[in-house]
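Next comes just one chain, in structure tokens: the form predicted alone.
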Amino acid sequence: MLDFPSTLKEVLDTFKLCLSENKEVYLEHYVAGWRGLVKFLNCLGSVFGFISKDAVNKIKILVTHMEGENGSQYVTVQSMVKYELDNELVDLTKRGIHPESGCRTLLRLHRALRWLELFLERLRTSNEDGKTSVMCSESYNESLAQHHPWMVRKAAGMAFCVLPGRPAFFEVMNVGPPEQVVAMLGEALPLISDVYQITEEFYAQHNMLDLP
């Protein structure tokens, strides 16, 4: 069993570092935050494997860009978007020769981040007999589902059905009192939300929320 509290603290610490003074999103810390989220998902079992495996692949693509010869252009989300748009390195209307552009790759992680944010917020604010399967499904339907084909949505819905109830969920996490987890989630979620909203607004400004 992974040490969930340290993983959650890792997520908290990295998302704290994500934003610059002028609200730019540092890719290095965004990727580090996602590495922590992947550990969190793996901690919850194979139910979330279809999300965590895809996230790992997307992280690798971003790291390749960040460590490549043009790595200086991939310091922030904002600098990446400007660089790829200026150099026509992103497919805007149909999939073409840049399926692994930084912009497209980050958008996929961005959408998954919204699902996680919604799910964790429901988990944080629910009562003891709250059904995590319902929370997870509702969060998925409000976010990722609209970007997934029918077969993936069907598989996800079936996977969520086997999630344990809220008390068992906290027990599986191998954490102390539930209020301890709730408190840490209460600290982490606003940070994740800030990063999400800033990225969402920036992508919207450049008409990039529906990259193929």
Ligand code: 1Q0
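Quick caveat: nothing in here was measured; it's all calculated off a predicted structure. Positions refer to the first chain, counted from 1. Take the two forms, superpose them, and find the largest set of C-alpha atoms that agree within 1.5 Å; that set is the rigid core. First, how it differs from the form predicted together with the named molecule.
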Second form
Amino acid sequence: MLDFPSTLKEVLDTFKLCLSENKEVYLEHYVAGWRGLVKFLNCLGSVFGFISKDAVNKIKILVTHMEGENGSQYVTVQSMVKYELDNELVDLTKRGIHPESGCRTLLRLHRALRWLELFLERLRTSNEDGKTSVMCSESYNESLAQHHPWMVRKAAGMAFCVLPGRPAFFEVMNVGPPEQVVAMLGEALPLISDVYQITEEFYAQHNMLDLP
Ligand code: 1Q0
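Next, report the structure of the form predicted together with the named molecule; the form predicted alone has already been given.
Let us now look at the entire complex, which starts with that chain.
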């Protein structure tokens, strides 16, 4: 389990550990990565509490599966999907008796990972006076927002407005001077993108990109 991460680099490195040799995604590291991200989110203020609460809740659901009696099936995203599908443990078309399946829960975090990728890429390529709130809402609109109802989109939009500016943001990351942050993001982003793509393709193959 991850202790309080001192830098965002440590958290993003966790996503590097996610990929197995044969390109499966380890749940343990995936969950650890999200735990670390949530800690950074909490540093940004209580306005983000409703987001962090939902993320923590989803992390908990996954951990419960991983530590449960069928935990050995929850080692990778791929093994989880196979297990839950084979045993009819997923609601495929409408909400039913499996509201906390690993598959639908992970899908929510997976969509959020796309937001993260887009947002960090914008941060990386922005200049000093770039507006984090704009970068954040553009990334959100291109990803997660498409899956959220109006109320959630509205609340998210309001929270984005109070994001600190780029310099303060870089400081919270605790990675060093801006050039170093930019370099670190440049190294970390391709790996996050790999994890995202591999999960996306696997979910697509199993027709699971719209799980209720
Ligand atoms: C930096 C600002 C953070 C902005 C995060 C953007 C995501 C906004 C999402 C808002 C929605 C949250 C409310 C709950 C929504 C659920 O309905 C929804 C669907 O689940 P369900 O069960 O109802 O079908 N849940 C989700 O879509 C999951 C959302 C998880 C979001 C996790 C975001 C974690 C953010 C980490 C921030 C990392 C910051 C990195 C850089 C920090 C450097 C200082």
